[in-house]
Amino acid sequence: MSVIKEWVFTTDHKRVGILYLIGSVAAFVVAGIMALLMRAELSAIGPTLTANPTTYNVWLYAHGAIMILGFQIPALTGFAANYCIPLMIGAKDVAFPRLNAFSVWLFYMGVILALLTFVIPDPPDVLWTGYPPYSTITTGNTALYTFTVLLIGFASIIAGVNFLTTIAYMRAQGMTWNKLNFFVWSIIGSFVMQLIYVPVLGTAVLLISFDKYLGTNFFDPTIGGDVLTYQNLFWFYSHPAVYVIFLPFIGILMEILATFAKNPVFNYKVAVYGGCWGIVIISGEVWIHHLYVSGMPDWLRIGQMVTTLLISVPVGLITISMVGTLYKGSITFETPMLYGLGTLVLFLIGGLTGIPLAVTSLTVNLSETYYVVGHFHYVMAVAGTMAIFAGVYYWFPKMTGKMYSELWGKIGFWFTFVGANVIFWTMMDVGVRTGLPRRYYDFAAFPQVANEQYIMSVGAIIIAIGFTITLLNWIIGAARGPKASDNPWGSMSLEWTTVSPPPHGNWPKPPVVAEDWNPYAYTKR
């Protein structure tokens, strides 16, 4: 019992993250059941699972809202950002352990929120999206959707003030900026980005349901308003969310990639100045390609169509840094680096799908196809996740001071893979060939996709053994796996100079960086 208090009630920064890790993996597992339920359901032509398309309906919502909200960013900037980033920078803790605390606790309840759409009767059919006029007239429960994005939008700005202050503030005696982790600079893009955009998410939410509740028009074209609005303010949020996913990722890409080639970050500040800073300066201004096939006026169009392209630019200085540091490397493939390395090839694989999406000409035919779900999900939904992954692997020894099976982490690895590739690859390919329009519970006016709809739901059968191969790793070692050493991947990190797990304020004196130090100051073996 008092161990339960003490997790329940700790304000340590280590125990916080992994609380945000149990949390989002939670949320993981329900949103991958729900994709089961739904691939389950399109796996053959007619009812499978269901003949009612509004329960399909709340398993689309479910997966979404819960997979992006409940799962990706918080692991990302909740569990990653709270337990590694006063490591990284020499902190004993955040700058506000108390309000850290309370922001774990706000995402908790946030998940808890979500997971009562599986027990009211009126539960949410509104898709991640929330989209009126159908979110204010369903007869869902448009505001627990509206109450369970305030809540976790809530514990993100919580977030965001706490870790730039920590940042700005609390950096170890000789940390200069240019000497900070890659990873470190992503989390702080990321938070700029949440800080600025949640608001305007928040309102948009917040808006539907007094449309819906109180009688007001914001969004009812019959009296007035405008859907186009919410799209807008939906998007302007949704758009750079990408990149609040993607910066931490590939943060945790960077910090693999290196450790494990033995490599310094190869140009280092032009991917954090003209990479991450590029992408958080340009993506308030991408959002408009959501809405191309929407009536936007054609000079709206063709300049957010150039920003979309020209976002492609900082994403690719980062991307030829990634590359760079791989070059004559002297590269080892533990499970970490399995990971990251396929993190990049799904990523180059979603972003190189992407371009066609900026296009106007192009995604008038694309936008409500198969392949917009292939390729959203390589960009940042299995590229993300599996950057998740990776990053529980490399920090696992650090976590739990213990090791994993890295023979079941690579047959894990192989499986979510192949997995991935199966079930995308041949959504892209339907999506371009066929046509075939997303969200629909039924494809029977498209019967020439019967064998591939079929290959997808396998496709989802190999990515949950693989997960589950990978939950049951995490689990068996933290239990009963061998010790592990304090730096068993020779890292130069500064989180890695202390124990395994790391005590309460993680060194015993605060560290002193020299003048010459670097997180990547590696020289070949």
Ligand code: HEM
The other form holds:
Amino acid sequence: MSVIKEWVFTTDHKRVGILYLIGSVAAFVVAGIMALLMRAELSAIGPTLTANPTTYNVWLYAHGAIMILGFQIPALTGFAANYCIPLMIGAKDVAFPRLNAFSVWLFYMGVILALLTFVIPDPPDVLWTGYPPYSTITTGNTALYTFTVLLIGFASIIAGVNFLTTIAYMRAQGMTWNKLNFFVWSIIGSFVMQLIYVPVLGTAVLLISFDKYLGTNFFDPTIGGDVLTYQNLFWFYSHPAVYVIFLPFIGILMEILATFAKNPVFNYKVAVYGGCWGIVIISGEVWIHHLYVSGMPDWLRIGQMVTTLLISVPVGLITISMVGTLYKGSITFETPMLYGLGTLVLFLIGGLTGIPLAVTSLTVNLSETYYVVGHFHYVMAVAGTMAIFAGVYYWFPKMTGKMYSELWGKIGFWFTFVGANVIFWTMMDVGVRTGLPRRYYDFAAFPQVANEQYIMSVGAIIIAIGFTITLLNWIIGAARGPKASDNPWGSMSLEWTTVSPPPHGNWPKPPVVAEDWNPYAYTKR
Amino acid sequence: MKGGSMFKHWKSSAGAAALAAAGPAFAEKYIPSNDSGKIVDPAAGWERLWTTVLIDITILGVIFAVATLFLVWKYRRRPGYEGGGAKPLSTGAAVAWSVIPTFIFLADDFYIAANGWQLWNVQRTVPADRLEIKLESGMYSWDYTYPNGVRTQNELKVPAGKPILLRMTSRDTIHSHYLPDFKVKEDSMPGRITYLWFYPQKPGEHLVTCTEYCGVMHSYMAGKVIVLPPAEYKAWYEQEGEKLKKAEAPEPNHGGAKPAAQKRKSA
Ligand code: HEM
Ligand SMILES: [Cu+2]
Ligand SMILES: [Cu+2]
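Would you mind giving the form predicted together with the ligand, to go alongside the form predicted on its own above?
Entire complex below, previous chain first.
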């Protein structure tokens, strides 16, 4: 009983982080089950699991919205940031611990709202994008969508204020900006974007509920509104949102690559100031690439084709830093590193297949097809998820003081990696070859892809096995794994200098950072 | 005059107010026109550009993948080799490692952008010698209106060898008129006019399908483009036009749907 009370009323950043992890992994399991249901439905032409397209659309809504809002953003900016930022900068906690606790419980309420989808008689069927006019005329419950987004968005804004303050004011003595872990920079970039853009998303989703329930006409062209206003507001946030996910997951990868290669981050300053900040700056100028076939002015589409292509510069610099970190390293292949390298491959495929989508004249064909679905699952969905898993494995001994099973870790990895490639490569392939549209309950108009659809459904089962193994490995490891040492990977980073798991307050006395220390100061062996 | 008759028709259809607003705008939308008489097929251009970009990203991917695999293999910890603790880059090397890749990426970006822009101009500039058809989408059908007022649903008959321009709007939610074989789509939405064009060169049938989530039956919103030999098309077009004229002429002894129309006119 008192244990429960301790967790519910905790303000310790590590516990808040773990609460975020539990909540987001639970959300992931639910959204993953939705993916399996969708794949089952799509395994053959015609109705297979359900004869009602709306049921499928609700699964798709739940899958997309929960994966992004309930899983990836909270796992990265909630769990990883909470657990690691104070430890990495040598602080005893975040600047506003109570606000932090408030934010995690807001997030839980958001997840509960999202889960109400499966309980109420009129679940939202507006997909995660909620475009009007459909979202304002559907009999589905658009308000639930609005309030889920608002709650989780609000949680995220609170966290943003908290973490930017923490990083600015609570760094250990001697911890200069250029000694911050790359991960810390990625979280700064991520929260800067959240603070700028989430309010815009909040506005957009609030206005559709105003239109639907209160009789306003922001998006109704019959009375002077404009349907495109919503799309512009929505993507003005939601493009940066992919970088809100992207930056921290690259941050985790960078930490893992450095630790398991025993090397400094290659060209650190360029990765931080060119890569990370370059992305933050360009992120707000490319949203039109989601409106390439929405009748936006032709010159605007061309203009943002160029800005979108320019994203390749900061992303390219970061990729060079990741690969370069391996150079002259002392590389070992424990589970976190395996995930790290696997993610690098997935992210490379996903990033490069995004280049055709930046080109508006190619997108008039590719847009809204399975090519897009394949691409963003590579670059964000699976790469992000595998990076989160890499992070959980990496910090597992720190969080629990115990060790997971390496063998099962690796088996889980290979299932996931292989399954992901089977599904998402096939998606891109059918998308380009046949133009199979996304968000289709039934592919009756495309009988030529029946075999591929079946193969993808098998791939989904392979992934599901991988995820199940991984989850069990964590649970069993946390319950009765062997004891882990305080710094099993031999990392130089500050979070490994305290005991595992760290006590409340993190260090008996605040760490002081030496002049010649940095989180990657490995010595040649 | 043509615009006028379209306008009248829309007023009688559902969602009258929306279309009253959309009607005049329909005719006004500026569409860049190509009077050179030379027609470039945008679908073929798409194939070429796709191949170019695919080669481009494959080269980049192979470079990064090979570099990664090589480094992972070469610097793995093993008996007799212990690396790690690499020196941070010298300032010169750090600058070189950022400026040179930046220029390479920029050069590649502009190369792709230039090619993309060229094709874009083809895709958005419609040959002057064209057949213009109006499209109104609705849950869940594609309704085409030909210059002579003939209307079809989910079946777009066109002559081979003539560029086809679709001027599009929607009477309810947003739809997207996608022609996979012609590598083009564009959304149709209420309150706005959009357009796309394609160039059917040989007789045959092609799929039309919806690529913007528009409601429950989204995945069933399919139709087809039927490309006819020009003579056959002309015969069909004129015949349908005649039928329409006859149907529109007031004939007191003819029943069916007309009384309603007459009532409206006399009112
Ligand atoms: C791991 C196994 C996964 C499978 C098998 C899977 C499967 C799918 C499928 C089949 C669709 C497209 C359905 C359609 O368009 O009709 C889809 C859409 C989507 N998925 Fe996943 N997915 C997985 C993981 C993820 C993850 C981890 C994310 C995290 C961000 C994610 C985010 C999305 C989003 C945002 C959409 C678009 C939803 C929409 O169109 O509104 N997926 N997924
Ligand atoms: Cu985007
Ligand atoms: Cu549709």
